[in-house]
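A single chain, nothing else alongside it, follows as structure tokens in the form predicted alone.
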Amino acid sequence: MGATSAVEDRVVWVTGASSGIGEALAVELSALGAKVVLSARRRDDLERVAARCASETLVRPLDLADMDDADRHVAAVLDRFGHVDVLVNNGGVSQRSLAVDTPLSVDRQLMEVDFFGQVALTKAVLPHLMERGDGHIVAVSSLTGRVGIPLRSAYSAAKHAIHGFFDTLRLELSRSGIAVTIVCPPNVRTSISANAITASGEPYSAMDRIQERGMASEQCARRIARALRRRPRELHIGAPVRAIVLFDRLLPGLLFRLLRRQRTFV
């Protein structure tokens, strides 16, 4: 069975859709034959990407910060299509300040947007799975998810989070038809450092060197796209990922000192 196949006439659901990993997404499911709905803060964003997708799509804008609406969401796409098939999580804002200088109320800014707001929508969807006894769910994590990184304790605490809860969830969901898949991307060119939150809660406004070289967004949502298909536990995209990952299970005392020798982190 091909990637087509797996998507094909399928309704997906994509958060962070504006931009980035999210916007490839969208426009590679829809070369693929899926109805993709298009979610992100910036409904004109979310019109532009839509005028690039190959097949039928829904923009429906909303705020991962403020997700008390989110059975309003769901209402709204399942009137539009009459059920989902696969939520992607991919929507989010990252971090570049120290742990030190960060105020509470920051960390707590990046937690409900990457963690809660997640669960929000995941939760709310839910229901229409289970009722449906098939479907998929995806979580867009981090390298920062697994192993943790200067300048991004708030961000990384999230996306550990990411993990623990869907990893859960996913053995809660074990004999129900739904599959739960954890995605753990490299650097990828896209805004998200020039997006990221600082100490003072305002962008950081600048691209890192390390997004600069980073793996272009296209790539990455093409092995997003194909993983659907083979619907894994966890997906880590990128021999360095991988390579990290192994390293922080086998070695973590030797991470640890390769990690500190490194002169920056941006």
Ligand SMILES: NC(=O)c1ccc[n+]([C@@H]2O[C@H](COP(=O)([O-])OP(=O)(O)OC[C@H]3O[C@@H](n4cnc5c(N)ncnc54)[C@H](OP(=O)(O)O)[C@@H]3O)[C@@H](O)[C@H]2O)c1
Second form
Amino acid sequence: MGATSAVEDRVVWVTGASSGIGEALAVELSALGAKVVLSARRRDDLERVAARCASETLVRPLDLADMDDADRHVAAVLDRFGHVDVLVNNGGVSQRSLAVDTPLSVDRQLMEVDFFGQVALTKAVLPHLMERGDGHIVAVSSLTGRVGIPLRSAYSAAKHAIHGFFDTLRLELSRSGIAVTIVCPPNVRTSISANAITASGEPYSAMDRIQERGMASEQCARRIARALRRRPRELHIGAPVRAIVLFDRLLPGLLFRLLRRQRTFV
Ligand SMILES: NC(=O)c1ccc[n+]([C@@H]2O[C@H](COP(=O)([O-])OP(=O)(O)OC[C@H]3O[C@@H](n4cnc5c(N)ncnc54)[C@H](OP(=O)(O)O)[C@@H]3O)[C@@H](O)[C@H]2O)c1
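For comparison with the form predicted alone, kindly provide the form predicted in complex with the named molecule.
Below, the chain from earlier opens the complete complex, with every other chain and molecule after it.
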């Protein structure tokens, strides 16, 4: 089965579709024939991305920090397309501040967007997927969902929580026909560091060097799109992510010492 047949005419809902990995994924999936629901806060950017898409799209703005109305968003998508095949929980915000400097309010803000936002939308879509006995839920995590990286304590906590929640959900759904995939992208050249929250709650507003040298968002998106066919348990994109996860499993003490020696994490 080719990648095209995996998503052709399927309804794929992508959050964080207004920039970066989500934008590239929406464009890639639409080129493969998927009908794409585009969600994030910035309507203008969602409209811009929709204009780049080759297939039918629905722009559905939402704020992952305020998902009390998640059911209303799902109802709007079902009203338009009749069903959802795939939900890609990709929207998120990173962090650039030491734990000691970061007020609890900022920690909570990161958990709200990066963890509860994904959980809320997933729970709202789930009854529909279970009724159909089919579907695929994708949760975009990070290497920081596996390994703590300085300046990202609450972001890393939220991404670790993603693994706990979606690993459990996968088991609970194992006889339901619904697959759950967790994606750990590498450093990808996006606005993630510029949009990252600092201790003051303001954005960091700079492109990290590690981000600048990262993978192109289009390449990352192609890897995620391909995974929609295989529906793997977990997708680690790129050799550095695979190596660090393996290292952490086998030699956690050594990884700690190596990371401690590293001078910069931006
Ligand atoms: N780039 C990397 O190196 C990297 C590495 C590992 C994991 N990731 C993960 O990949 C995902 C996408 O990040 P990216 O690199 O593409 O960064 P990005 O360019 O900053 O995109 C983030 C997306 O999330 C949306 N978003 C942020 N806060 C939101 C909120 N409160 N409600 C709804 N949408 C919100 C943004 O849209 P609006 O501003 O319009 O809301 C934007 O579309 C994130 O989950 C991130 O943690 C990225």
